[in-house]
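In the block that follows, a single chain appears as structure tokens, in the form predicted on its own.
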Amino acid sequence: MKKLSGLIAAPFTPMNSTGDVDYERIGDYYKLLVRNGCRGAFINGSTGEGVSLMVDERMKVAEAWASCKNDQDALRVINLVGGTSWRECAALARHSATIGIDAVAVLAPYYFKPAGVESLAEFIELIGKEVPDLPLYFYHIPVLTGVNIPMISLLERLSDRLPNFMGIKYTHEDFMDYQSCLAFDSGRYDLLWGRDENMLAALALGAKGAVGSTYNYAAPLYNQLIRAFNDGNLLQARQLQQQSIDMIRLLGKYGGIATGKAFMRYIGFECGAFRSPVRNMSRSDYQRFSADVAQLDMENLFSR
């Protein structure tokens, strides 16, 4: 698989009123991402509540996304199969290979944490060797896994051991480590940036692709930011990044990750609620949230 470029959205998993996965909504979700210029979908991740879904639900979500693909507007679909059991991860990866998923990603095990880079590399290698023809990414998000190992060390360990290792979804703020990963082995690996609020800094270092939750509902903003940067219009790029930051601050103001589904409701695409223990927004909070979003004055930058 070629390196990814542009926006790879991290979709929410649509839920119905009873808290069950609404698989039928995924087809319309796929079309929403295509319509707004996204190049891929990173499914069953943090935003997609993969860790809150049962194994069979994660498989059905992957099947629904894979079934949407066609030759004309195909998004690259990456399925997060990570967890705490490498055998379960491998089973999900094998299933992904049979249904036409483009690539899989794994997390650091977050209960029995790897003692160092060699243990982490071994864990990834066990899974990757089960699907030798399927590209595999590592999802680096130490704020949630508690595993903060320099990714340049991981690349050095895996470069000669796992031929289908494609790169890293890098959701951390260590720009020194990120740049070292970009430069490793003449830029061999795909380094997908994972912090929407500082995309511009990553573009300056050489990032070509990015995975993020806010691309679900504000893809036009980030596509404009990328164009401004590529055109050398840094003033406009900075202004757009600041609008991204102002928008993202509302996530913290209204309780965190579940606010993303409130943004989806705001643009007219209902995704339901997050599963426990994530706190969801009350009706009165949503009214205040909607007023705050309107004050951002960026209606033309939201996905529709």
Given for the second form:
There are 4 protein chains.
Amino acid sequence: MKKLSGLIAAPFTPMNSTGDVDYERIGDYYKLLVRNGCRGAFINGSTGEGVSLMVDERMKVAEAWASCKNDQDALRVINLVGGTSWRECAALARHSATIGIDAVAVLAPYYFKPAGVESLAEFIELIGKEVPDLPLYFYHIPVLTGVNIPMISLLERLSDRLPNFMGIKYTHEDFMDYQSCLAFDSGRYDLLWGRDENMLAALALGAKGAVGSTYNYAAPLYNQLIRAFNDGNLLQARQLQQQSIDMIRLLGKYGGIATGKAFMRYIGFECGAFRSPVRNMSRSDYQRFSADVAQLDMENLFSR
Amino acid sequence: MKKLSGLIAAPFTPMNSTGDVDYERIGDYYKLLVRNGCRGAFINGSTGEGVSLMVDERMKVAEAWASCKNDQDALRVINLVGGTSWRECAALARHSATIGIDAVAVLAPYYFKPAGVESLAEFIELIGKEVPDLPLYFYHIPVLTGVNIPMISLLERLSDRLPNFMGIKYTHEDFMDYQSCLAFDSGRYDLLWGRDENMLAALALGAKGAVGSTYNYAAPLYNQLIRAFNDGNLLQARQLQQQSIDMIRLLGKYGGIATGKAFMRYIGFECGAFRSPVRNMSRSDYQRFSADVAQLDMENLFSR
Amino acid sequence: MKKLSGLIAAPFTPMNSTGDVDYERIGDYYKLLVRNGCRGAFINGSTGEGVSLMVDERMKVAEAWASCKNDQDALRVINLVGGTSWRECAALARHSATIGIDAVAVLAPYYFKPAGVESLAEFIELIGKEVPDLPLYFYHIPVLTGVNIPMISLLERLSDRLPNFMGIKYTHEDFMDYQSCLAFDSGRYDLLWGRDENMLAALALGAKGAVGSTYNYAAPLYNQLIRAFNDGNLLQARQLQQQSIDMIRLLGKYGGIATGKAFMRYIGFECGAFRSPVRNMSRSDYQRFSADVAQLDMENLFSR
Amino acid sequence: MKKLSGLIAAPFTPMNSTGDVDYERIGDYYKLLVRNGCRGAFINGSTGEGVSLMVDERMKVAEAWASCKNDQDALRVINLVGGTSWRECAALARHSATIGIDAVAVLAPYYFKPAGVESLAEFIELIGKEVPDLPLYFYHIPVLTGVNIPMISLLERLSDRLPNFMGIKYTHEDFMDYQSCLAFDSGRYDLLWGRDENMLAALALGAKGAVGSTYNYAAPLYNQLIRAFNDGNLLQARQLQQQSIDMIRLLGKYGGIATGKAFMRYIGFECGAFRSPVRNMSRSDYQRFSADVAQLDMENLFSR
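Go ahead and give the structure of the form predicted together with another copy of the chain, now that the form predicted on its own is out.
Complete assembly follows, chain above in first position.
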């Protein structure tokens, strides 16, 4: 697989009113992303609540996204198969390999934490070796896994050991480490930036692709930001990034990750509720929230 | 179920040389615990690597322990069904209810962390309501879950809402909170102490039962400690606790949780290796380790 | 100096309405502590806002307490001279040595943190060697200094190097480490317990003396607790400890350390306000607070 | 005072062989910085060990730097007067105002931490009001103070209350917050970037000035980086930033802050040792270190 570029959305998993996965909506979701200029989908991730799903649900979500590719191969689909049991991760990865998924991604195990980079490398290798023909990414997100090992050390460990290791989804604000990873072995690995609110800084350092949750509903904003940066128009790029920040600040104000599904409702693509333990926005909070969104005055920057 | 008292071992999951679970050994394990004065087994827990097993492995481990009870109902068996997906936890709990397990336990979800006590209470309630006739414990272990909510608040939330809620396995050194939980509603809940190295302090506050990993291999030490405390012999109790501390310090010296299986080897009950990402002791480390254990000069305090 | 035993209050520093230290009140403060059964005073500590005072204010506070001893040598007075500059700590220690202070205490430096136990030992040694005839304690309070090094390692380092090193004020809930320190070198060092809400657990392990802020206003409660424990009346000791916990919970409810001065006002010994950055209780908060205190129904357990 | 731009070095405090401050060397230090294109000096800061000095030493260091300005007013000199006692900070600030210092800076108090932004704002205001004619900066460095409050909230609080508040030395990798501060009130405040290893990212967001320790010995590198960025030559800017990273990685390898004085020795400007608790490099470590520096192959990028 070639390196990814542009916007990779991390889709929410659509749920119906009984809290079951609404697999039927995934076809429309695929089209929404394509229509708004996304280049890929990182499914079953943090945004997609992979860890809150049951094993067979994760498989069916992956199948639904993979089957969209059959119709119209417009998005690269990366499936997060991470978890705390490497054997379960491997089983999910093998399943991915059989259904047309483009790549899988794994997390640092987040109950027993690896004692160091070698333990982490071994965990990844055990999974990766079970799917030698499938590209594999590591998803670095210390704020959720509690595992904060410099990624440059991981690249050094894995570069000789795991041929299908493709790179990192880097969701952590350590630009010194990130830049070192970009430069490693003449830029061999794919370093997907994972903090939407810092895209401009990452572009300055050389990022080409980015995975994020806000690309689900505000892809036009970020595509304009990338274009402004590529045109050397830093003033406009900064202004767009600031609009992204103002939007993202509402996630903090309204309680974090569940706010994302409220944004989806706002743009007209209902995704239902998050599963426990994530708390969903109340009806009255949603009204305050949508008033705040309207005040951002960025209608033309949302996906539609 | 009545409150538990005395030692509840948290068994290791026996593995064979290929890293598969060795279900056959569980019968002997059950007898080992009974023989050394344990009163219960807390299975699939941190010590038992529940989170590193696949779902069907967790079920088979539970079945193996439950079937021992058929022969000789000497131990209460509590099955940890905790995880990040409440639906998967509920499925495991329902399975436990059908096979003769005495109680289940759940963890705070450790990827998405509950934003507060109400989110945590809801998560537990969703699982507990699916097995209304099965006693349910909460397993409080912030050092691994990253969730540190005062347990007194949880008791206040759940006391009216979940009739089968039984109490807490309390693996955290917050004695102010622990003592408040013991006193709550005239001592209604079962508060199992979970830090072996602090048993004496917990006894002073009123603890009756304790769950721990070192009871697998050093039950006689702790039974003597409890006896000394009950006899009012604090000097002897302190000295035994200090021996426990000296033993537990070797876990730190030799790399944590995997050291427990080395202790099992030392007492002659081989349990194989831990799964990745836990690192296992090398052969040479084991030799240094067993020399250190011999120096503790506490052969008569180990299980046999 | 002999080891300390019983209650060592950590006095608040009395301030007047302009925020200046009210040295005049210290004589009465001394008598308050004596009258209520305290055995010592740990001055200029966290409770005493030593770090919020200027160097000359710290010296004058020490002089005021030392001069009370001239009249009536009823309390041992320990002066915290800790800070981030070892030379300034040493200057304060030398001053203490000249005015009749019984012992000094130092903190781990809390801006640049020691990289390990040897750095910490060196820092303490540099100060201690300047006052070879004055007993010196280490004040272990990781929650404020950010330095959490096992104290058993510090005892091992200092035992051969600093003859005037006397022991530790241990304000941290690591009972495994605390018990090991009590046992070190046949109980050579003085291990003063520093968490009032856990006194009973510490007594069970062998603590003899305790330093705390709530002994300023509730010394009778703790003296009764110690007596109950010594009489083997654990049920009563637990009940008194629970009353202590209920009282201490108000510190959390009303914003932390400044609540202590509100308790002093409640018992009729006005100490003024804390200096910035500590936030003082508003008048209306004080009214809610004193209603809560009245509800504790423990008038006979407060100092008077 | 106008906003600062370009490189503001944070000087080491030169010490002689007895560990006393070598005030005599400050004149040459001033010239070194001017000669290598620095525009300012941030003295008595983390790099300058302000917190490890005594009060009178901090004053004399400030006097020495201020007196250099008399000869040749080439550098803006900012004096860190931060500490845990606002009255002591204010005394140092008043002293600064009398000797020709251009601006002072304060830290969040790092023993008692402010409970929120209002407590922090009050602390700063108390100091700032004592020197109404002297520009005042806040030095944001959560990794050392333990205080991590969003700076955008601080600007909102202080903008109406403290006319001499000038801006922030921002030593924290939160680019979302940093960018919001840059944009606040049409760019009213001076936002000096404080992480040398991330300068390029900060420039992309609009940073104009930067304070750092590595500008003491590698100013040419960063001046070239700034020039490359201003010329739109991102490839060269990235390559220079990577050289900065490779150099800074040696600080981690050789034990942190004390490595800085080893770099000074390497470029021929001996500054002596750091005071305890910072550990100084051994002679043999210095030899390994200087071999590593030679391998960086960046002689022409060091100050001279």
